[in-house]
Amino acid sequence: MRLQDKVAIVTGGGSGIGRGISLRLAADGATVVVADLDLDAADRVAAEIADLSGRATGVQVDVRKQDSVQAMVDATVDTYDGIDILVNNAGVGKIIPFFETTEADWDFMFDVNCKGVLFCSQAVAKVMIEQGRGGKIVNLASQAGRRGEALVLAYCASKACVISMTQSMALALAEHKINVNAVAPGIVDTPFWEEVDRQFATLLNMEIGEPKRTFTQSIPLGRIEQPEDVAGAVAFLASSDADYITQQCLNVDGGNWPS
């Protein structure tokens, strides 16, 4: 298995993408600090992952607060004795009409989605440099983050601010022999895509369900996503496969978007 004894953390894996990435790292052998603000969510995946032979544990994070990132990755430290990966999964994202866009909403998803990587990345970096073996940074951005869209401004924005984060990550890191890569989903089957599409049917006033099926067709491979094809394509950057591989943001999409 070739994440065998590394320490992984992947925030937001207490559900949807987070969910399968945490399973997929443990399949490969990592053990897997699910971290998530549903601390009940983070422990029922680590005990997903345990009945299938893996080692996890449940962890609560806020990544918007750093006392509350520092005190996972010192809960890892401690319990693990190191971190050899981190998976920056943790986000939010709400569908607003351009003038209706709200300071507030403005501030919440740069604060998960933006401030959590950088307070996420920032203390694990620390604690791999302190090892001195290197380490995996693995963003999640988003075919969103590679384009405007009317009703989705500020999301796009947080994702774009996300792609931009990991090039300058991977520059700064990179002679601690840490990578830092993004991989950018497209239309994935996850809950947090159900209330996607509860809102885009709300402002486009259509059926629930019909935006979900309407950008499904627009999907080159002709299904809709699944986190286990996101979480592959994070498993391989986490891996020794991915050593000179660096400052990259992987469209998996399905081929939704060329770029």
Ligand SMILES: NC(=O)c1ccc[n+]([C@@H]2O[C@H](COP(=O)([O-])OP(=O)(O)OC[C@H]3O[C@@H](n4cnc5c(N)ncnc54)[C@H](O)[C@@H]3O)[C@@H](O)[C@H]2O)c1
Contents of the next structure:
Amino acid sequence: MRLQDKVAIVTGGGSGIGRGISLRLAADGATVVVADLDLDAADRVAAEIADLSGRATGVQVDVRKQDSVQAMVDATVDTYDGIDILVNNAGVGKIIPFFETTEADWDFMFDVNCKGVLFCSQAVAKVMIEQGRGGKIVNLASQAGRRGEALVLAYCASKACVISMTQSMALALAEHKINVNAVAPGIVDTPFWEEVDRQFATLLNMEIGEPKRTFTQSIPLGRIEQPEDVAGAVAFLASSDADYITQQCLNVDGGNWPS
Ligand SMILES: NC(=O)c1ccc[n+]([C@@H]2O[C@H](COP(=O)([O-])OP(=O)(O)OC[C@H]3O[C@@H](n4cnc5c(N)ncnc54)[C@H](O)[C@@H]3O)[C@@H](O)[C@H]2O)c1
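For comparison with the form predicted on its own, would you give the structure of this protein in the form predicted together with the named molecule?
And the full complex, kicking off with our chain again.
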């Protein structure tokens, strides 16, 4: 199995894409620390993995807080004796027009989506450097980070920041054989997009479900994305098949965005 004997942390692993990534990394042989603000959700995913004969533990983390992130990393090292893979998946988003975007909205998205990526990557990279066997960091960007949207200013900016941070971290960590890459999903069928659909519906005066249907119709591959679609790309970037790939952001969006 491609990730046999690897230890992976997946933040936001209790729901949606993070759940899909946790299940996939475990199926590929990794031991998975499912880390989430919602401990019950993390424990449920860890139990699903155990039911499938995989190895996993649920851990509570708030990626916005450095002491909480350090506790997650320490618990992982204590239990599994190292870390090989970090997936910075925890993220939040809100659909808000330009003029209505408040400081609190901005902080909410940048604290989780950007500061969280920084804190988790710093804490895990220190362990990886000490271990001396390299590692893989995969960040969840978004097609929203590829271009602006009139109703999505702060979220788009936070995901563009993730793409930029991926490049800087890849350069900072290359000498330690730590590869840092990102994936940019499109419209993924998760609880996150249920909420996004409701917020677009209100702003665009549409029925609930209509924004999702409308946006999905323009996807070249003709269907909404599933967490498993993202998980396959993340598993590849977390594996030795991606040893010579770093600083990249891979679009995994059904062809929605060209570059
Ligand atoms: N769903 C999409 O269409 C889509 C598209 C592109 C990118 N993304 C990105 O993919 C990632 C996962 O999205 P999803 O759709 O699975 O969302 P989701 O809402 O289903 O899951 C997000 C998880 O992150 C956890 N979380 C939130 N704040 C946290 C914090 N401070 N500390 C730790 N955990 C926290 C939540 O508890 C939840 O379990 C996010 O980064 C999101 O921005 C999603």
